[in-house]
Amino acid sequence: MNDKPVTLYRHMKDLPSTHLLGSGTAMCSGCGGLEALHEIYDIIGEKSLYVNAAGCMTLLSVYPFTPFRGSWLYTAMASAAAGAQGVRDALDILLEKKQMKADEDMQVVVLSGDGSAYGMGLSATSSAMERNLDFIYICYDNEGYGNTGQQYSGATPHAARTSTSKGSSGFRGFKKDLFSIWAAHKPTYVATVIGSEPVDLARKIEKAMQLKGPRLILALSPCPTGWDYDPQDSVEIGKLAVKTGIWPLKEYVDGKVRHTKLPKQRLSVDEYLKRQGRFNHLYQPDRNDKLINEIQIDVDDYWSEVVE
């Protein structure tokens, strides 16, 4: 067997930590998906092995390289939740056979994108939790399918233009909740992040990596080619989806779900869809105020029926 991609490898994972996870690769600049991925590797570690779901950050490997400093498996958009159930199974064989030491045991992670977490990959991942799969689920949420010219999703939100959805009134239907389709499973975790807020993520990923069973971490991530801003916008934007309450920061767990961050003096979800292209039809030429009233309305009655 030709081992050169071992060899590759070894050399490879000697680089420093700049060289890895986006150096040189094709990801887009502003990506709040890479940004979220960055800061949660970092707690993670190498001692994890990423089953990554077709999408944007299978851009992330050119063979035979990749940028993580563990293992990586690429498995087909709907395919994730059960390529992790035959990595976890092997492992779980190996330590059983004595064959692998428990120090050397992996995390295993699931890398998708909202295209396989909220639609293609929604099966797989149901029954993945049905038999309590010990496992971490990673959604960076572009809400739509960045990697093939931002097609509307599952993930979606009401009004948002895209290649797809390119009417007077943009996407006419409403992005799931996946937070709580995850959280009707009973899992062991469910937790929404963004990089735009790293110390609420670290703690997150910290008490995530704590335990066991399913668990996901669904990160919001800006995406300047697909919502239309420039790139260096992207912490900003992540920072307005939070304070207009747009994308609350919460945790499940032990069957409650808790808020994480609660913005006390919400900004009118104007500040944040009015820096992005995606929703210029709500303001240009005429300012559209039944549509940009009913995303607001949305948003208070969330908020309305938060009890902390």
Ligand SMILES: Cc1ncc(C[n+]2csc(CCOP(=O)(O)OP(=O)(O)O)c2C)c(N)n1
Contents of the next structure:
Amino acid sequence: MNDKPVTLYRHMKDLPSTHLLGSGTAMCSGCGGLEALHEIYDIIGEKSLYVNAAGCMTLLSVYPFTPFRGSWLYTAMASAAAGAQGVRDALDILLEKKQMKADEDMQVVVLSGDGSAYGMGLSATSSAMERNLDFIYICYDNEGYGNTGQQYSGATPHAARTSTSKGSSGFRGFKKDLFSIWAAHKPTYVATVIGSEPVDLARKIEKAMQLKGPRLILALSPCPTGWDYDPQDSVEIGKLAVKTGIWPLKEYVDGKVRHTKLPKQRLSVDEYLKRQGRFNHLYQPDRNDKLINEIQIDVDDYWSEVVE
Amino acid sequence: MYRIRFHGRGGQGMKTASRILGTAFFLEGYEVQDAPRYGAERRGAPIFAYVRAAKQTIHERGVIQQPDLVIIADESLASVSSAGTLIGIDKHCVLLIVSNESPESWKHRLNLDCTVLTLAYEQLDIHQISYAGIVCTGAAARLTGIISNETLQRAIKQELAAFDESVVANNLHQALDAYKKMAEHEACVQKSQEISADNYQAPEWITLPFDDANISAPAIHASANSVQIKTGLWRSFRPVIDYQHCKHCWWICSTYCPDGAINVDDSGQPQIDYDHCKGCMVCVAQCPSHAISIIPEQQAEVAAPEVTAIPGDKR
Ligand SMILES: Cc1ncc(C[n+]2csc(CCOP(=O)(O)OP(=O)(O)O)c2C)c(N)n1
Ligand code: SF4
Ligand SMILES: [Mg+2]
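Now that you have shown the form predicted on its own, what about the form predicted together with this ligand?
In what comes next, the whole complex appears, and the chain from above leads the way.
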């Protein structure tokens, strides 16, 4: 971490004081996904075109209202990356035919939930990377199919309760590693972010905007509705995800993975889990030591392999 | 048949309230329909749920248009026209509002000639918000005169089986308290006849001419016009900044606010845009100098005039 990156964002004070994304949207009160999106939107700016796969954020634009200042297009859950190819091609044709000035060009952005990004839309996304499509993919990861009542998805963490994984053990599967799935395609840029770490987030968006090609911004998005906690805890829970090491903040660029924030003294996973109703069954009626331990060991194993 | 409609906000437990009432009717030997209805909005936004219960097969479908009992869990919704709380209320209907004001005042204010009842609450507590629904279930059960105390308890235990004991106990306590308070109005709700298909009045459709895609496609040619939607109406509590203690570190509250509803004025002071603040209270939790407090919306309406939003961005 010797190469000091040149950035406009050194402290929280450097973050924008006015916000570009319109308020008045239909996201839940306290939505961690919306928090991340408005921070990201401030940096990407209004010359952007969003291709949105079905999910909670589809409801950002409900005719005749939109919070976006640029364009927005809605696609089916599996097809946002294909939609992005279409609009990128259309923009390129307009540029080539000189029907659009070079400075009117727009950043093409896919916006999808984890249901699309980790599952239904993965095939179209993989193909878009294969074609080296010039786009940014933002996934707000609320670890389930939020819009339809929080069924489990490929992003649901081990042991979490969802509406399709109840009982004393919760979800029996494991969260997919989308960061590595993307990195294996050798795209331009892959980064994890979270709205509760806005400086780290701003720097990563700033960097992504200076690059071309496929770029992923994977935002863990605390969701009061699906994760079952008081909306005012959204930021606190996000910070705990980082402090416990459950959500590593990192980036992949030029073939290398670098962690952008090393939790000095990692808190125990308890601090994160016990704040959320979706993990209640790990503590009530009795503490499930075995399952909590498994989660802790998983996190410890991850960090034991991190050398910076 | 009984037709009962519950109005509240996402997060107040209205869906569960109607579900439990439905189960209670079922346990009393009724055939039941119960359904929640949400619009595009979410937690904090107006939602409603409804129950039909009858001794014979229920043929009616869809949202209840002619209710026998309407319960409004959050009195601030009565004035929100998009919440549709008053739809179909006629003379025969009973309206119960959770409110500390008198039934007469509501009757006058809403210009209604039906029976209006109120259920007083003690102190508004933001942490008790999810119990708003169960209070309504308890009250509704008594008002129908059909559901016994024991059945109500069974229905609650059955529907909340997945929750821990303390949650169930709290729900029972709240429901039974409301059940007791409604004793003098027991069985005041009158059931009504099923609406017959013979009397069905078809809606007045308007047939639109076929237009080209560039005209008929729902394209929005505006920039950030979502600000016209006042999501501030979702709130039942509001955060208030005490400028005596505010250290002007706007980058904290203004950045964390999920809705971008905290703007910074020219003097570097954060200003909450109450037209759009949904009342999540993330700012309250994150303010390092504890300069933001929470007050019930009703209190704020009397105390301070609405602060107008600082329009858009200045970049
Ligand atoms: C092919 C397809 N299957 C199912 C749906 C219904 N659907 C709409 S939104 C949604 C949930 C999407 O989950 P996610 O992508 O994680 O976004 P979130 O709702 O959590 O924001 C589903 C299943 C759909 N629109 N398309
Ligand atoms: S369900 Fe979760 S992700 Fe979806 S709008 Fe609500 S808080 Fe946000
Ligand atoms: Mg999701």
